[in-house]
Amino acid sequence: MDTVVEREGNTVEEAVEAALLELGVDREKAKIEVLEEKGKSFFGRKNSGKAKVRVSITGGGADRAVSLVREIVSYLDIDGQVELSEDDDVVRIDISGSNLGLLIGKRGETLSAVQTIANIALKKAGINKKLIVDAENYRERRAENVKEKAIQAAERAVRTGRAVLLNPMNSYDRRMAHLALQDNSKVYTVSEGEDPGRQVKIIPRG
């Protein structure tokens, strides 16, 4: 899928920068057409008196997460990596680097801000891919932690006959709990609450 925009400028590459912006491309990612160029004429007609051009993404909607995701990381003053990788189904966005802790946030909640923000450019640019966003392998050793968690509420839960709560966690999280109980057949699961505060409860079987 073709993303396009013309842009004018005082020079030609005051209308490319325009034009790269609001695309949120690295110019090497994008095609550029010249269409005026300032003090010159086009197929015989008279140049307006600004430089003219059109730039183009193909698939640019990844390109465009990305994009955003580096400017995030920078604003934050982080020195990370971001790197994107792609396959059928999937978009991937992992950042790597030192004291991401400020943009993984607490329980992942600043990481998962950053994801939603990004699966929007993904989206606006009609990849309805599923997009994952993480920094240094948060979210696997998240669901990990989480796994765990889960795992030993349950076995409390069967064996006092009482549900038990797991702590407030963002949906994310919440599914990783789900996902890892539900081939138990002692217990069953639900989630309670309103997000923030919603949370995963444990309940033993008959």
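Heads up, when I say rigid core I mean the largest set of C-alphas that superpose within 1.5 Å between the two forms. What you see is a predicted model, and the numbers here were worked out from it, not measured in a lab. Positions refer to the first chain, counted from 1. What changes on going to the form predicted in complex with its partner chain:
Core-superposed comparison between the two forms: the C-alpha position of residue 144 differs by less than 2 Å. A displacement of 2 angstroms or greater separates the C-alpha positions of residue 157 between the two forms, with the rigid core held in common. Once the rigid core is used as the reference frame, the Cα position of residue 68 differs between the two forms by less than 2 Å.
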Given for the second form:
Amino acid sequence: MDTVVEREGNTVEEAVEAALLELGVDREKAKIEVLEEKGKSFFGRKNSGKAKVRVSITGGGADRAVSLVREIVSYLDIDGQVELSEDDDVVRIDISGSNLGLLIGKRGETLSAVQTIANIALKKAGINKKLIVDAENYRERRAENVKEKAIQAAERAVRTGRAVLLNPMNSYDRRMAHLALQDNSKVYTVSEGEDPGRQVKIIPRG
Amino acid sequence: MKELLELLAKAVVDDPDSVHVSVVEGERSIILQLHVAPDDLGKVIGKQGRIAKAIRVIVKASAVKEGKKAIVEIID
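I've shown you the form predicted alone. Could you give me the structure of the form predicted in complex with its partner chain?
After this comes the whole thing, all chains and molecules, with the earlier chain placed first.
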């Protein structure tokens, strides 16, 4: 999918129409530059008698990622709302509804997969922002849950004087576990093993 | 399930027109063969198979609701 096209036409309008059609976006989501206009010469160049424009997709490109997520959700037979919010650094796609378990998957596996694919669609639309796809605040709830488990495991490690291994988790969740214990002076944490079986190990000090 | 796989594959490749999926359906499992342009093979597989894995996970989720096991094969 291209994000920038140049088109010629008999008039500027005609060229813009053709370019928008090719990009598949509405005018309000595109940036239009006139390169050559009929009857005018640019930089002393001879005009071909045709108008030439360059049209590029602007911020609205995130809509492509949203409509992709929306389609995935409907293929999974989930009755959910898909909403976009965007700031300078982050594009968030939030899915709300009931019975989102299938969409979230085991330990958020399916949700992460949707994020991976939507992220590619976003980058192809020319948007280099971080993408977060979330369902009913699953990511926050999951992070809290992981932190809690890490803290409990640390108490056990200190009490027994033995290292405790947490269940295998993805890199994001492991990071949450490490962060939860970084200020705990009684234990230190490492990750060991290979994905998808990589685990956080909590080791008592001294 | 076929349409879902096509949607996912088209979202990641450069040549969506070359994406097509053929289906071999068994009683308890369904095999989906994904064909893409040779130049797009890397796009659907991704680094360390990350994209292929994501595609499989989503297709499997949709197979669950049909009570079947889905197998996605990537063919160039």
